[in-house]
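Single chain ahead, by itself, as structure tokens, in the form predicted on its own.
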Amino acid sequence: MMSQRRGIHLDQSELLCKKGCGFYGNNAWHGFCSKCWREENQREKQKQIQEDWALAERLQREEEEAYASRNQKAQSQPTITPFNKFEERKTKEKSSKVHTVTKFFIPSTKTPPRKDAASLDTQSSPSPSSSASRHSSVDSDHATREFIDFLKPLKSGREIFKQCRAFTETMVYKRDMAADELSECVQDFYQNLSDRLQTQFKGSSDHVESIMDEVEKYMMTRLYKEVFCPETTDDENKDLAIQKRIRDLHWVTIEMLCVPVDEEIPEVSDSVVKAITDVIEMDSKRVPKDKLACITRCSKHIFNAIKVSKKEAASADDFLPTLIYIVLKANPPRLHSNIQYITRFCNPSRLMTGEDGYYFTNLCCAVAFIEKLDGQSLNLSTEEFDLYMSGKASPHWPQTSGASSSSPGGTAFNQVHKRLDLLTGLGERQERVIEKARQLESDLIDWTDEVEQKVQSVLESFSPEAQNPAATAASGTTSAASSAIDSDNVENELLPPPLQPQVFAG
């Protein structure tokens, strides 16, 4: 073991945007928050556009100078009619090339056709177009109905629905774009719509946030298949890489991560199971807000487990190692794709502030830590870490010493012998238990017979005839008298005379 330990510690300032704006940053945005990253990205793109324009102008000047020099040389030579025609054709080709280079850097103004709707009720029904049929799933229809019901009380509800519906239809034609460009389109739409709503509902930011939540739910439910893990990215390969990485780290114990959680306590164990369930459930949600809700519930279960274990409030230094432990135990499906989906298409204000943004930033840090996990972080030497990662050893195996511990084969052989000795001891104990059980059964039978004999002897010694002979004689006399009651030899003189009937004259 190493004496120095780097451990798992993350200063809270590292979670914030490195530009110092006070919002939460993200690794996907190179440490910036959503707002600062968009500004930096726009600045870089503007710089690139200017460089491209300068390059296009320089190429055009060079083409024009070369063309002018060739014309001068052609004019100094004798004119030949066929050659002049050839030169004219070549001139046209050169001019077309110059225009082509210039047009290459001019953004296209061509937009796909849109379909405006007459009313909310008519637009709630699926469009006969191919793009609408692609989104005619049950979830999309249900989200559309809920969105319409939410917007009906609003004066501008019809316009909001038209804009959202037109934007989702437009995004279908952009599915071959890069993921960052798709994200930029969605974030621009969020920003523009939010600015208009802020102007309309002055002083009611909560109302604007509730509308933006419904807009996100409607749009992302319809665009989920188009923008989640798009083919233009390597998200799927990174998902497999992270999943394999977590499987290779299955040997990491709760002690190595210094997790302050005691799973022997039933309430703590239940909280850990619920946290694992919530982080796995994240993949089944379609809306970024719902995925964030799963992360938030998972984090709250973690805080509860720490609080019950320590009998005090949990700190940030306790939370991150426990979150890493939960992710290692859960191995959530498509973890990278879900994080990227939230980063690209979630309402940016939710990731910049609040508990959702805090917990999501910690999850990103936990995944980054798992990807870079080494022996020093777990207080292990490089040799031990490599052995555990290769599967040749495990911290759950008993430690061996001597020459046999130096080779994996010797260690395995010793383990087999120890298991055989343990099984032999268990067999001997089982035989002793069976022998004692048989002896107990025999003792019970003997005791039962002895009790029956004693009871029988007591009954015989205390019989009714031997205990009271006078009572026996009296009972005999009574029985004789009772048998003579109905006989004909009863003393008639002792009986009263019979009643005689009397006749009364009327």
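Fair warning: this is a prediction, and the values are worked out from it, not measured in the lab. If you superpose the two forms and keep the largest set of C-alpha atoms that fall within 1.5 Å, you have the rigid core. Positions refer to the first chain, counted from 1. First, how it differs from the form predicted in complex with its partner chain.
Annotation for Asp421: C-alpha shift of 2 angstroms or more between these two forms, rigid core superposed.
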Second form
Amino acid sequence: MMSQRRGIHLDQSELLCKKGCGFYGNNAWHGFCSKCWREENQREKQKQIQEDWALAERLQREEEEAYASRNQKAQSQPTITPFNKFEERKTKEKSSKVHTVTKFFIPSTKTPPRKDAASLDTQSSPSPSSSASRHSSVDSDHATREFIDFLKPLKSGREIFKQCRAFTETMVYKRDMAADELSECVQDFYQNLSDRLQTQFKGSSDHVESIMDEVEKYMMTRLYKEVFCPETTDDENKDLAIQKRIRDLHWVTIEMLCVPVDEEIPEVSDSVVKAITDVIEMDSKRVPKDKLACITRCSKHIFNAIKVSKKEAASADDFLPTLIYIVLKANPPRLHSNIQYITRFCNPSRLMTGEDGYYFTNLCCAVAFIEKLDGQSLNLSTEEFDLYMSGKASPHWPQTSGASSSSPGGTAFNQVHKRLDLLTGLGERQERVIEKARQLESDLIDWTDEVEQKVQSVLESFSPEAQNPAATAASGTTSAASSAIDSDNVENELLPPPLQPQVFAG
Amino acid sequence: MAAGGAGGNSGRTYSFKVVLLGEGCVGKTSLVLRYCENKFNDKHITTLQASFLTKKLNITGKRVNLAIWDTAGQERFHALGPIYYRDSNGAVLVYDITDEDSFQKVKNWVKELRKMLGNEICLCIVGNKIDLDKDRHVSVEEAESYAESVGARHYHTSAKLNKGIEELFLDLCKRMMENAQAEERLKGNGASQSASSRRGVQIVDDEPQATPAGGCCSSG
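For comparison with the form predicted on its own, provide the form predicted in complex with its partner chain.
Time for the whole complex; same chain goes first.
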């Protein structure tokens, strides 16, 4: 009944897409068909994005103006005005950039004959970026909350937070400054704050240090995007250059670097893998301290590998070559940027005297060594080095002999080859076993046949005696059978007489 | 910059960074292991590594944190030296008394350090392995007169017999403390008499007042 009434209420046209494209619409898509809904939805999204941009720009301009006027009031410096002008120009440039971006989006939505894949692309392209920014804001919100929680029990917590937040906000406007100046600002801030903590709030040095750790964590989580690998530097190019350099050096072996590590031992190769993982993981951290912790963990794994291989505590003579080897194997992403970021924004006391600082320094050394590496430092002649670098020869080829051919993987490949050899050996043995089994089977069959034949022949020769009782038991035997028994009996008479015992004299 | 992190206040802890330099196999690692853990060629390895070691000292009532940085001694890593000894307060230059070459290396290091760091850094020249005195190839007089000529102290040690090592590091610490105090006094006279407020400024001393931005943001 219900369905009937509903059926009466609905017109055919109501079921169709609002746009009149002829397809059926759906309530979930506001009465559009799936295709039209996608277009409509996208248009709305674009509008929203544009509005958001406009709002953001307006807010930024206002804030910058406020900041500029405050600055001018605070200290009437002649240098600040040109700088601000410069900044304004930059923002103008940015806004024009934004326009081009929107322009780029609009035609793509308007072009009617577009393939589904393309539309999906344009649809999905804004969402990851927005989700990324949301994600980062979630991250920094999280950091803020943690920071506040940490500061709550401190009596000077409120002031520390205020200062840090104010400083972080001003830093955002300085993103066009050279990276070194940014670093200078942050380091100044660290220094001033820790000084104040020590003198004004009379904190013990351990306590001050723990506060400074949190300050660094909070500020750097928020500033990461602005100050990591900034556009004003050529960090990115250097990253790529190092990456390429390490890739070109793939042929360097443990022996050339004199690395005292024996990867045949499972525990050692395990440590090596862990070290590689840790040094790669460094890129995923935001706070300099966390990045340093990755390097330290990597170093500890290296020490373990050396200790197990050499059975003695690792010295720097062992450590540095091994670290170089690990870096070559890992080829960590954005290595140069990460090093620069840590140098610029890490709490200086940690870098100068702490254990983390030592490992970080060693990493810097490893990178410097890799950059300047030549034939001499690997005990190779220049010609050999050039040959290997150009890929015309490999140090592995001359050594290879028959089965134990190895490629850049070095010992790992050796192991694989050994295992493969073992496997083929096992296969051969298995085949031999199967063959033998087959032979045995056929032997068995032959044997049973033989036995059967023998039995048959024996039966044939002894059948009268054997069949006689059987025949009587069956009680329905033919006369032919009985005659056969008789004939057998006749044959029996032909047999030689039984042997008689004889006595030999003497 | 060199005394950075040293703090310097009489009530505060000094922390010093000391680099160990010298050719491979002269016994740098043994020396520092003996000093920090009192071990020599120990078969029971409890220490994971001997390249970065710390020692806490109490010298005339003042606390000192010593961080000793071992360096790779192989010739191919020589060029990396500046990365290691940057910001260090002291350097221990080790040679093997049975090896003339290793003493030559020490001379090279001294030249380089004086050129790069000037007189800020305390240098110790250490002739190790005096238990092998019968094979001595570097004469005592030569070594000591050389050390004096470059403003360094000379020590004889044996990591094996645990001789002279405590004295070496204790002496070095005292000298580094004197340096830090002298620098502090200089700073105190130069900048402000009330030496209590802005001590740490020395860290960013490289850029003379070039960062008004830093000042304004911390105040605003």
